[in-house]
Amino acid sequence: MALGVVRALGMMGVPVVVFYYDDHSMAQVSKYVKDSVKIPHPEQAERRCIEMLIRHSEKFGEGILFPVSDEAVAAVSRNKRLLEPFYTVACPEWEITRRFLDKRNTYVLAKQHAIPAPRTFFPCSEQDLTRFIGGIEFPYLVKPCQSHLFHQRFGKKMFPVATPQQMLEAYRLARSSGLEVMLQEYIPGDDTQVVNYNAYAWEGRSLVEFTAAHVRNAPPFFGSPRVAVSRDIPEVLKPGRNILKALGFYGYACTEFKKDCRDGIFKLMEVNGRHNLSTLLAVRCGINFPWLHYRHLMHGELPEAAAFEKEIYWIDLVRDVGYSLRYLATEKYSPTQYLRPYAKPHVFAILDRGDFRPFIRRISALVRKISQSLRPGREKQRNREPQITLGK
């Protein structure tokens, strides 16, 4: 997400500096990049990162701060009166930035307004969970309440469950890790059912919008998207609008769907208030949120809808490759699928030949991850914890 934020300001010609608190992140190697600092983690040590951001102020001078992950997006949401006095700050208040963070919050309101979601069901006890397999029919997701503790421990965004036992385990298993989780109706259908609407909100009204579907996700069918492409989408840009109106937020976020095949309508799947993952999709395309966020927020100049340019592809090579030889023989796309992003116009989400540093360093981390996953006791360590699937 930072690398994509990082370049869409450069090419812009905006002077950057990245706070990273990741061994492994690599857009402060962005030739785009004037300075770089690493900072406490915001959320391990948030009173000392938030500290150190107030403290480097005085050497960068006044400017915008982008927190361009959930972690950072809840420390400085949380913070942001501590920070205003030293920065523009890119989120809205911990007043509405809870409202998305924590899904419980999203599903509510979008029930109280009318906007298509899954069934969903907020379990207290094991007690609640056992009455609510009684009326249900598997598979089933159980999902966290805030997806960037989840996958901090899991390294996955959800548990797929097909019977009333993994659920069971599926919970325990959260729940022993302090983590709160919600059980949800699985929407049938593969990764090209799953949208995204992108919009910049002001004032209750989305003044930009973009909307892209998946290609590819990773891993398929529970993933976030290693392949996506910009595609006009009517059907979306109503809810879409109306849970952004809902959560009274403002700024840039991304919102994604999945068509429910059962009664072909989009259903609410989770809102990131944050840059994402395929923000160069939309710079590619003509639309670049986070020129237009700085613009707006530095200058006042406030952004108007624009069109954009479709059917251009968005690749994160490392994952699309890497994912495609471990899931060949259960995704069974042809090779023309497989190579078609890649002949079409399309744009990296790492590999730049004008800025080749992030996609060095993201291969040498993938290569220590590799080898670190080969020592002793790593395989022991990974068969713990119980391997949980959808069944067919």
Ligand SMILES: Nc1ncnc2c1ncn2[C@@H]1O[C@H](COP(=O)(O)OP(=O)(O)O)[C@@H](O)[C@H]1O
The other form holds:
Amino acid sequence: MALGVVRALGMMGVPVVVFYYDDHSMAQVSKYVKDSVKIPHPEQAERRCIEMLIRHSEKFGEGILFPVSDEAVAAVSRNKRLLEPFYTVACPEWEITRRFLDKRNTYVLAKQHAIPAPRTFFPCSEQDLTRFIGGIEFPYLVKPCQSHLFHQRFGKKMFPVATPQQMLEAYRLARSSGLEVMLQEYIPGDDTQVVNYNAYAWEGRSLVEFTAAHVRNAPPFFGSPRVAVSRDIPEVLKPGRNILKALGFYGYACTEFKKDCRDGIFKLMEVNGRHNLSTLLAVRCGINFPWLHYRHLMHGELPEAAAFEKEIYWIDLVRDVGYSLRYLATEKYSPTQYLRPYAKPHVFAILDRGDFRPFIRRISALVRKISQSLRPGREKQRNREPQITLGK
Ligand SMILES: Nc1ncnc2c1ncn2[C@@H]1O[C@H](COP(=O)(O)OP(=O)(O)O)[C@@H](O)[C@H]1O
Ligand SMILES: [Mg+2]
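If the one shown is the form predicted alone, what is the structure of the form predicted in complex with the named molecule?
Let's see the whole complex now, leading with the same chain.
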């Protein structure tokens, strides 16, 4: 996510400094980066992280601070008042951020504002869960309230469950790790039914909008996009605007919906109140969200709606090749489907001949990950988690 923002700003001549907390991240090696600083983890060592950001503000001058991961958004937003004397902070205050980082709040707001969303239940105990199981049809999802914490713990986004027993096991597993979860109806359909509503919002209005459809996700059904395509999706404009307004959100957000084939309605998945993975897709199509965000907050230029190019593909090459091979037998795409994004106009997430180092870094991270996954003991851990496969 940071790499997209770095390139989007760097190509407009903005000098960029990257504060990173993960040695394997890629943004700091981009050619657009003037300097980079390793900081403590934003949530695991929040106070030290914020202190370090403040300490470095003097060295780099008063810049705009973009938090671009969920944990960075959480920490920066919680400490916005402390940071504001030193930076222009490009995220809302905690009162608003907590409404989208904790999906419970998002779904409650969606319900209050009649924004279509999957049926969702928030169990307080096992008894609660058992009572709820009586009235539902499987499959269901045991889904985290705070996605990034769950992902840090389990390396996946959620547990799909097909039976009451699996649901109970998944619930226990998450709770034993201290994580809060909800039970959510599974909206049937493949990855192409998932879409992004990207918008820059200000004072209750979405000023600039961009929509895209997922083409395939990593992993399929429950992942983030590995290929997406810019497309007009007029049906999500209204619910997209409404949920941002209901959240009181301002700034940039990527809101996801999935089309429910049973009633044809797009149901709310989540709001990512930060620049997202496919930032460079909108840039390639003519809307540079980080740049307009920058110009607005730094120079007071209110962004204006703009048209965007359609049918441009965004490809996360490494994940697309990796997941396509891994799920070759189950995804069942035709060779044409696999190759179309590469044959049509496209932009890569990381690979860029003019800025090659992030891609090298990505490949070395991949090699390390593969060698780690081959270590004994990994498989046992996976097998304790509920596993089901959902068809198209
Ligand atoms: N209720 C649901 N029904 C069907 N698919 C879902 C549902 N919730 C999530 N997904 C799938 O999982 C992906 C990740 O879920 P999401 O809520 O966006 O979590 P995260 O915050 O981890 O990105 C979505 O993009 C979508 O493809
Ligand atoms: Mg998501």
